[in-house]
Structure formats: C-alpha cells, structure tokens
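Presented below, as structure tokens, is a lone chain in the form predicted on its own.
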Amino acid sequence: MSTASTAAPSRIQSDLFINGEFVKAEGGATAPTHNPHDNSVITEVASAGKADVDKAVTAATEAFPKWAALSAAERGRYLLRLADLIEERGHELATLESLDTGHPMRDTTRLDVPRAAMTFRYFGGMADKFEGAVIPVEQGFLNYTLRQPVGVVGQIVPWNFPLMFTSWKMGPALAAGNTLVLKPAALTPLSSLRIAELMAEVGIPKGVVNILPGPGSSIGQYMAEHPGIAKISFTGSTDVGRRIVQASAGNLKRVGLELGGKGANIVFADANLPAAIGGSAFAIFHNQGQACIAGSRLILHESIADEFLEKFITLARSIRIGNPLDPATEMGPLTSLGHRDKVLGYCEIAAEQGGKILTGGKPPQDRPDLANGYYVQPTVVQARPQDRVSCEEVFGPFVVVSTFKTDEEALQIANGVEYGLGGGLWTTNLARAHKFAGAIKSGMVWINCYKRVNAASPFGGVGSSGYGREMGFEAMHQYTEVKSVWVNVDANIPPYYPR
C-alpha cells in the first residue's frame, strides 16, 4: 500500500465571506467539519444565520449595478484569471477537497480541480460571446432582444462535489453579470471558501460574491424566501427541492433545481463487455457512488448477465479502499457518518424485500485502519425493479441489478422510476442506441460511456430530478432575462383614431 500523504493544507479558511471580507457569523455560531476518513474534526467553521444572509444580500445588491455595467469581456477576464489560479493551486485544492469530502486524491486531482478550472475558463470565454437576436417582424420595424442579468442570485451547493458545483454555479452567473450569495453544504464548505480567497486575489470587486456556510434548514430556506434574491439555484435532494419551490413563491423568484437520480445503465447482449464492465463500475463506484447521475440501476440482458456479473463483482472486490489522501486509493469513505448509516440501512431493506447481496453490504471489517471512518464496501444487490432499492436514491457505492429479455422490457424498467436525470446504454447496434437515447426519460443519456460532463454541455433532468440546466449556453439563459426591443425604422403606422 502506498504511503498516504496525509498533510492538511497549512491554513484553512473557516469564516464567512461577505462584501469582500472574511468575517465571523453575526451570532458567533460555528460548526465542526469532519474528516470522513477518521471522524476527526478538521476545523470549526463559521455558521451563518439570517442576519448574515441579509448582510450578504445587501452587499450583493449594492455591487450589482457596477458589476452588470462592466463590459462582458472584463467580467470574463476575471474568470479567466481565476481559472489560471485554480490550476496553479491545484494540488492544494485537491488535498483540501479530499480531506473534507473523502473523495480520493486520484479523482480530485484528475477530475475535480481540472473541471473547476475548465468551467470558469469556459464561462470566462463565453461572457462576451453571449448574444441576443434580431427577430424578423413586420416591414419597417427592427425587433431585437437583449439578455440582461436577473440580479442577485442565491446558490446552494451540495456536499458531494463542492468544488466542482461551486464552479458550475458561479461561472455562468458571474459571466452573465449577476452578483451572488452562495451557500456551500455545511458538511463540506472548505473548498468553496478557498475559492472565495482566490476570487479576492484576482480582484473580483467586493460584494459580487458572498459565501455563507451554514445549515440548509435555516439559511437555505431563508435564501429561498428572501425578497432580495431574484433567482435560486439548488442542487440536492428532491425532498428539499420541493421545499425550495414552496419557499420561493413569496416573490416569484426564478428557480433552478438539479435534484436526485436513479440512473438506468442498460447492457445489451451485443455490448463490448470489457468496456461495459469497466464503465459500469466507474458509473457507480466513482466518488463512492455519491453522485446524482450515478448508474445505480444495472439492467442486463439475460443472455450475458452471468458472465457480466462474474467479472463485474470481481472488479468491485478488487477496488482499493482507503485513506483518500493516499494516491493509491480508488474509493474513499462516504462523506458523513449519518449518510454511511443510511446506505447500510438500504442493505437491510434489500434483504427484507427478498433481494440478494452479491457482494459488499458492510464496512471493510478486515481493515482496522479504517474503523473510525465512514467506509462501505462496493455493494452489488440483485433485486426486482419494483423494490425500494431499485426505486429510491441510495447515493452510495450500491448498485441494483435486474435482467431483461426484450428491448421493450429494458425501456420499461429504465423509465419505471420517478427520476430522470441521467442514464446510459451499452450496445454496438447504432439504430438501437439512437432509439433508446430518444426514448429514455432523462435529461442526459450516455452511449457506450457513462458520467461524461463538459462545461459546454447542458446538465439537468426531468421529473423528480428537477428542471433547469447547468452548463453551456443553456445555463447562461437561466441567469438572464430576455428583453424584446421594438424600433420603428420607417413604418408608416396609420392613426388608430383618425381625425
């Protein structure tokens, strides 16, 4: 086993960021953030209250006119400089993210930090390329549209990929000219606060970005209710998403929701099995399965199911579990103790409903070095499509297997849940691939791959997976209002009341 590089960053920011300054919470409250590898306290983080939200909204409101009035190219240059700085501090950011979330360094280094930099760079480049349109209307009139920022935006980031989602939310909002109040998850606030430091370093004006760690049940709710916030963008559970919608009704603010998922991952008889096995393992075990787009339902054609499962289970058992700061670790701990217990509870639910645990289903009991952490073995469960574990989001290294005979049955199983975020399929039949891509009820479909994301490609779902889109031009539309402007160039308008 490799020697873990367990050194934490020399200095960890733990205060609120309001109006360009790091400050204590108004009420002095703090909350610990834990290292999920050993349950130790990393640091005490300031915990915002309603008064802090009010201060942040005021700062963002005052900063908005000047930020929106900057040329789009100038706003873009700030984001481009930030992207460069993220790359320069990449190892430090990756270490902080792994320490706070349990996500292995091999992934925070290769995926999370590069994705954050790429996102800020993409939207920095898009800022001065986001165009309105000229609409063909009646002769004599010029009709064109303007895209204008919505104002102060409230953003709520989840705990599973905090660095990546911070960039996903900030990038388009800032490029479009909005100011913002962002609430990182109380469990994992550290990388978002570090991004605030980097934003101050590149010179983003005071008040444009405000970051408030704290409990979602109070300040997240208050942000959704706040009359000074024009839009709320939330990533998290479906249940909380529904409460966000209810809370937002007071001032009819715009809402974007990226919620839960129960991704169908279909393997047909003609699939390239080695590729499908490796890709399906990544789909569910990457980041310990803590991904809304995880391929958590493995739907196998009955003719290849036995061969697939034999090799898939062998691969699952070979995954190296350990300290996320160890470069050899392939799967780290779940992010919180409560969530680990929830995932293990689904193993009991599966057994109660007649499911069969094919591998995993418990902590790694032969590893005393992991005994204090929030670890769960890669788990493969055979269950019926209608069972709870096949319909409810487990959000862990927990995949449910079922089989099918016909294409129609595969599609019925895939569309048999309330969620519609992402799904995938493995086949060499081109016609089938495109047919299923259109027929699967989800916002994203991957063919012969899984969990591919890019700053240019829209990300979001349908049904109980929410509405609205992150990334790409779609995200810029979410953070702007369209204004239609009519100009009478040389139209001869007869008087309505002739005299």
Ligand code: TAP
Contents of the next structure:
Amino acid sequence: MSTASTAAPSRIQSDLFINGEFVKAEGGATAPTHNPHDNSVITEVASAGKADVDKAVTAATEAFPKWAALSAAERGRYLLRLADLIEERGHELATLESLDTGHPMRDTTRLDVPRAAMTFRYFGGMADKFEGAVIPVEQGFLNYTLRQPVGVVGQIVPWNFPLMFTSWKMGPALAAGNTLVLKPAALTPLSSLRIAELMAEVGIPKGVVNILPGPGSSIGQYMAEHPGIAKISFTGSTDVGRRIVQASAGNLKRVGLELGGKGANIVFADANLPAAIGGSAFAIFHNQGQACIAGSRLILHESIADEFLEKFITLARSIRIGNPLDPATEMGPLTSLGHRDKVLGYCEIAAEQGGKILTGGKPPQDRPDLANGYYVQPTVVQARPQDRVSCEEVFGPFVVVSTFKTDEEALQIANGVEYGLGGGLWTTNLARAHKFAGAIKSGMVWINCYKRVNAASPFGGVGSSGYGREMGFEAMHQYTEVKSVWVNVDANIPPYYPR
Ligand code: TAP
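What would you give as the form predicted together with the named molecule, now that the form predicted on its own is on the page?
Now the complete complex, all chains and molecules, led by this one.
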C-alpha cells in the first residue's frame, strides 16, 4: 500500500434533499451504505418512501414555472458555478465516490470528478445556445419551433458511476428548464447528496432539484408511475427498464433508457497490438468492469490470438488490486457483496458450459487485507459466442474471449447478442474500420480506442440497451418538447370561407 492518506471525508450528508432542505424520511426509515473495501457501514442514509416522493414532486411542480421562465443564460450560470465548485471540492468528492462505490481514487480523481464538472459546464454553456428553428414553409406564413421543457422529470441513477451519471442526468434537464426528482441507487447515494449540498451552495432555487435515496422496487417504481412526473430517465438493468416502460404508461410519460451492454471489442490481425492490449484491458477492467459500455467480449483474429492473450493475461495479472482510497490502487472491490457473488457465479456458469478460465475467477488470494471486501481478480475466460457468459451482462472484471477467421465472422459474433450499446475495433485498415463502424449494431463505436465519453457526444444504445440519448444536443432534445408555431404574415391571404 502507498503511504498516501486513505482517510474518509470528515463530513457526510445522509438526509433527503427536498424543496431546498435536508430532511429525514417520513417515518424515519434509514438504510446503511457500506464500504466495499471492508464491508463496514459508512453511515445510515435516510431512505425515502412514497410520501417523500409526493413531497418532492409537489416541490418540483411548484418550482417549475419560475425556473422555466428564467432566462436560459441565468439557468446556465447556476450550472457553471456548480462546475467550478465541483473542481474546487474535487478531492473530497473523489474520496466520497471511492469510499461508497469501490472505484479507485486514481480514476475518480482523473475521470469521474472532471467529467462531472465538464458535463455541468457543457450544459451550463449550452443553456442559451440551444435554439428552435425557422422552417421554410409556404409563402405568407412564418413557421418556427420553440423548445420547451417537459416539466418535472424523474431520474433514476445506478450504483456504478453515481457522480458521473448524476451530472449526465441533471445537466441537460436543468439547462432545458425542467425541475427534477433524482433517485440515486440505495447502494451509493453519497455523491449525489453531496451534489445536492453544492446545488444549495450555488443558490439553486428551492424545489428545482430534489434528491431521494430509497429502494428502487418501491419508490423507483412509484416515480415511474407518478402522474406528476412528465419524463423518466433511467440508467440500469434491462429488466428494470422494461418495468419502467410498463409503469410509465398511465400518463404516457416520456422515457429514456440507458440499459445494459455486452460490448464487442474486435482486434484484427493488422492492429497495433500494444495499443490494443492496453486499450482492451482498460475497456474491461476500468471500474472493475462495472460499466454498461465495458468491452466484455474480446474477439481476436486467430492469427494474433496467442500472442495477444499471453500479453493481455500478463497485464491483467499485474493490475494492482487494493483499497480504493489508496492512490496506487488500479482496481478496487466490486460495489456490493451480492454483485460480487453474481460475478463469481458466472465463473461457474462458464465452466459448466465448457468455458476455460484463463486467469482470475476468484477473490484475490493471499491478501488478508482484502478478505472482508468484495474483490474479484481480473478474469479472462475462453468461451463460445453462444455460451451464456458471452451473451449475458456479467458487469464485472470478467472478459470473454473468442476468435475469428474472417471479417464476416467477426461481425456476426459482434452483432450476435441482444445488446447494442458500445463496441470497439482495433485495425490499421481505414476502409475496414469505417465499414465496421457502420455495420456494428450499437449506439457507439470506438476505433483504435475504447470507452471514450464526452459531454458533447451522444451516449446511448439500441436493442436491449435501450433508447434515447444522453449528452450533447441530443440530450437537450430529449428534455424538451418541440412546439411548432404558425404565423400568418400576409394580410392579403384570403380567408377559407370568403364572405
Ligand atoms: P437495477 O435494479 O436496474 O438498478 C438501477 C437503478 O434502478 C437503481 O437506482 C435501483 O434502485 C433502481 N430500481 C430498481 N428497481 C426499480 C424499479 N422497479 N423501478 C424503478 N427503479 C428501480 O440494477 P441492479 O440490480 O443494481 O444491477 C443488476 C444488473 O443491472 C447489473 O448486474 C448489471 O448487469 C446491470 N446494470 C446496468 C447498469 C447500466 S450503467 N446500464 C447499471 C447498473 C446495473 P435501488 O438499487 O436503490 O434499489
């Protein structure tokens, strides 16, 4: 372990944020949040019930007209100030996120916190640059479009990147003039609640932002059903995504779904191998593989497979596993015990179907310092494309390897799953790269890189990975209704019923 501090933040917010105030849940319910490194309880967090959702929706509904009527530039200024504050408090936020999720400090510091700030800054700047259009219609008429906020939006965030996803959801919704009720995952509520504190510090008007940790099966479901909520934006599993679509039917809510993935990561014979090996390791092992866009299917050309795997496995075994608060740590624990067990269960499923564990497949051995945590070794499994481990989302440091002979076969394997979120390919052949970029069934493709994200670039999937896009102009479209306005600008146009 490095000698740098692994101290937890001194102050942790654990109450619900409703109508600009931190409050206990109605009835006083709480739920513990655990440190995945050692299974200790970090703190008890207020756990919202349906009455709290009703209060939050009422607050957001009352705040909506004033917030929507602010000039776009004024709304943007709150987000720009928030982005600055996130950077100022970067170390503290990174520590909180690492403590609650198990995501290593080196990543929360370099990626999650800067990306959260970048996202709020991008949408703060976007607020007054997002325009309607003037449509070239027939002579005598002016037709233009207004982009109007949808109203109160419900946002449901998972546990794998809570800080980043909080910014992805809040940034465009607020810039566009909506008010919101956001539910972080019960497992990892702390960074979203800290964002609520920072929101209060920048003076966001009461009721515009409401944050309610609480169980998804009750209050998440209730939010999806709630007649006072105009849109639900959900990130999480495909099963829950389906339930949300059904629950939202009552008031025909708009729904945005960012669901699971099983990213294909294809390495061709002409690839730059050192870059492909390092990039493929990042694609799967970053955040312990708990990423919907993880490159969890490694599809190797048979001519380079042996050399690639030898070096890839050596790299996987060299990844420094440890306490996420230690800045030297490259891979932390999984976020929950139940999830750790699910991931280890997939090692058994692989073996039952004839798959071969090439490395990993267990908690770290001979590491008493990690014995109470939810750790899993970086795991590489050889399996057939039709096996369960090649088709189902494992969501852990678990990559499935298969080989191909021809480009057609590579594409068939890549497109052979129900998911279609992100996919990557490594090649020096430009024509092949663009051909695959067009042909891979997914919302995002990375060529000679993997898992790049940017607040300006649309993020989302197809098939069982959901629909709708986060980030960029696309996100502003999803958080606004377009209204078409017709004006008669020619007094001489004859009326339809001339008299
Ligand atoms: P989910 O159950 O989908 O959890 C995601 C979020 O949805 C959490 O905030 C959860 O709340 C909430 N939720 C749960 N049931 C709900 C319902 N009926 N209505 C509305 N919201 C509900 O995911 P999980 O069980 O934690 O993980 C299972 C698998 O989902 C993972 O193994 C992984 O494959 C996938 N997953 C994908 C993603 C992404 S980024 N696409 C993220 C997480 C998980 P609570 O957790 O507070 O109860």
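Take the two forms, superpose them, and find the largest set of C-alpha atoms that agree within 1.5 Å; that set is the rigid core. Numbering follows the first chain given and starts at 1. Predicted model only: the values in this text are computed from it and were never measured.
The rigid-core alignment places the CA of Ala491 2 Å or more apart between these two forms.
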